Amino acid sequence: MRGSLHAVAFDVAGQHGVIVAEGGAVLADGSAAELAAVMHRAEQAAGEPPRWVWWDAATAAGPIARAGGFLHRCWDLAEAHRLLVGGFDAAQDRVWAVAHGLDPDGAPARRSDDLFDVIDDDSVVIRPDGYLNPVCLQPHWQRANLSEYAALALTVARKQLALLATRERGAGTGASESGAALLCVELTAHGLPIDRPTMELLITEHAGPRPADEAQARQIRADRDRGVLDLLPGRSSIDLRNPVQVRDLLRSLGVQVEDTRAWNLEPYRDTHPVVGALLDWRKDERIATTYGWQWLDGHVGDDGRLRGPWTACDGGAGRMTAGAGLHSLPTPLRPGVAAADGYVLVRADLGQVEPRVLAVVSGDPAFARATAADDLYATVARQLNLERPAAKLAVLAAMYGQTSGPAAEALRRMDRTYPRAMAYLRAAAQRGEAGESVTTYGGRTVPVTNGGDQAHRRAVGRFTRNAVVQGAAAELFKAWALTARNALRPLDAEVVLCLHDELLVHAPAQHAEAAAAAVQESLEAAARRWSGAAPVRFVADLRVIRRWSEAKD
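Can you show the single chain from that sequence in the form predicted together with the DNA?
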């Protein structure tokens, strides 16, 4: 990893921070605004810009982002640690231990943040056995020893870089995942632009008007329920929110289902009118309870931005996660996501990303050739001598571990035509079934739970089979998102949503075309870098729109 490492640390409140260079020199010591100015100058200076190192992005980069700072390259100890060992737990004592080749479960017990039990305990930062003194985990110690705390981050970063260098692409993925965590800080801070009047209209449509008090809320719920209950004369006492009652009711109407989940009920829409009414009621009820007035008040600020917590990776294959409904906003509400006046949204989503990723990670030359087409499944269909729907099913079945049903014959053809891709997936499944972790293309450890019966082991196999594809797709996506973030900065445009294979960018209207071009070029650059110029094509559908809903075909 080229360029010098500079550590950044803040107190928990984000009031006071330091920048420490390798060798221990303190380059800055003050407020977030002062640090941001120093960092900006360092990035503008001639030569290789520094890579900013921090224990975690939220604490160190949060104050910088809120002060208007913008940084290009970083190293996030928590994200690198998650790559190294898998899972989500990145407590600092474990990060230190893993970086130093020590058993993280052997780390000394943590202390409460209590001044009394540390008085005789803070003489040595690194214990004789190599573990970090637990006192260093305590906010008051970090606040009082900020530059030492930052210097520790540099020590860990160098160790992590050495460990990741033993994995192909490991160091590059560490940088990219670190950048994704920085992007998450910005996503959390900036939020997704919402057209509040439109969103209020849509919520009213599905959940009813904003209730003034609890009595009115009850009345609105009762009104919503009546649409279903009116179809059930004499049964108006049943509780639609109680799955057991609903199941027993449906059984009495001749609808025999194990549970009342929508995909089980959908075939019975025409059996009894109450089934369709119930399914429609559930959609409105979902919006009322999860994406209704409480959600709007709780997560959409006075500035019309929807904010929720973002994480750069989950504890599994490593996809980004988001709260506050940002990853599960119901389609009917998407017209309420809209560019501000004078701005546009650039929506870009990757086409058929998982099979294209499989072509890269498995190095299957025949499968790679299929990615040359805009519609990969059409080419696969020709190569397998199948109809397109059957070919698509076969590819998905291979990646998800489905073995039964109509996919069986198609899977045999896949084996003959794409032996390397299929062997790659099978190897991942076998490792999972044996209770062994898998490593993604970018070098992320995906741990698995050990033991269990055969059904459980099979389930773990399906998980690891999917994780090596889903995880690699997440790595490519984050590399793309981060590249786009940096390229969009000069246009005053910003990424406002990441949705697994879809990017939403908020851009000044006069820079709409330039922003769209930057997103497209970022994909090409990121894919080239990530795939090592493998002969695999990635495609994105790009549109300039005002409302998220306009993107739907």
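Since we've got the form predicted together with the DNA here, give me the form predicted alone too.
Excluded here are partners and other molecules; the one chain stands alone.
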């Protein structure tokens, strides 16, 4: 890990912080703006720039980002901990315990500020048994001892680096995951650009006009229901929000379904007018209840930016997550996501990423050769002597654990043609079925529950079979996003959305071509580093657009 480690810590309000170097020297003590200036000078100085260490990005990098600071390299203790043990819990006492080889469940109980709490000795930071004194978790102690709090972070960072060094690619993934947490802080602060007038028109179209009071809200809701109920004379008492009533209604119309989920109803859209009307109603109802006027007022600021919380790890295989609808915005509302005046959106979507990742992590040379084509599935179809839909089904079935049914014969062909890829997936499934955790290509522990009946164990095996691919894909994606983040900085462009395998960049119009080129070059550089220059090709659909909805033909 290049560069010296400098710890950054802030009080709970984010108003006052310190920077501490290894050895305990305090390099800065002041406001977020003052620390940001010191950090900028340190990164611009000759020689190897430092790597900034913090307990978690939200509390340390957040104040710096809000002060306008831009950092390049960091180490996030919470994200490194999640890599080491899996899951999402990264409380500081657990982070300390794991880094020091202690049982995290044996950590002393935290103070609850109850009247009968035993008062901890504030002068003892590390207990004789090696655990962190619970008092160090209290905001008042951290505020009064910021320098010592930062120095503790440096101790943990060195321990984590040593632990991750025992895992191939572990330290590099720790740096990448730390950077992803920093990017999440920026995504939370900057927000996604929204064309508010257009978004208001779209909400009105699907959810109805903004109600003046509760009575009007009920009337709008009744009007929305009428589009379905008018097709059901004599059955106006049906509650469209009751799945059991809707299922029984559909069965009475000859539509035999076990449940009323949209994907089960879609094949019946044209069999009866009610089915199509119900599916359309559901889309409008979802917008009205989840992405309606309250959502707009609560999450889109006066500056026209949609903001919500971002996390670098979902607690499972390691995918990024976001709130406020940023990861689940309905397609009908996407025209409302638009570049500001004088800007464009650069949208890049990875193509067939999980099978390409499988080619890297399994080291299967035949499967790697298939990635040379823009359409991997077409190449696989030729190699397996199958039609393209059957070949695609086989690849997805292999990664998601569907080993019987229509894909069975195609999977047998995959076994013969891509033995190393299939063996890699089977090994991950077998570990899960045995109740053993799996480790991703980048070194993330993905824990599983032990025990259960045979059906449960098989379900766990299907999860771990996919987790080793999905987790590695998340690692590649974050490496790409971070590489693009740094490359876009000189162009005054910024990443504004990370959606599974898709990047959305907000860039000045005069730099549109340069920003698009930077995103493409970042993919190539990140994939080369992440894969160790494996002979696997990654592709992205790259477009310069004005509105997010223009990304799809």
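Between two forms, the rigid core is defined as the largest C-alpha subset superposing within 1.5 Å. Predicted model only: the values in this text are computed from it and were never measured. Positions refer to the first chain, counted from 1.
**Q.** C-alpha of residue 334 moved at least 2 Å between these two forms on rigid core
**A.** No, shifts by less than 2 Å.
Q | Core-aligned C-alpha movement of residue 271 between these two forms, 2 Å or more | A | Yes.
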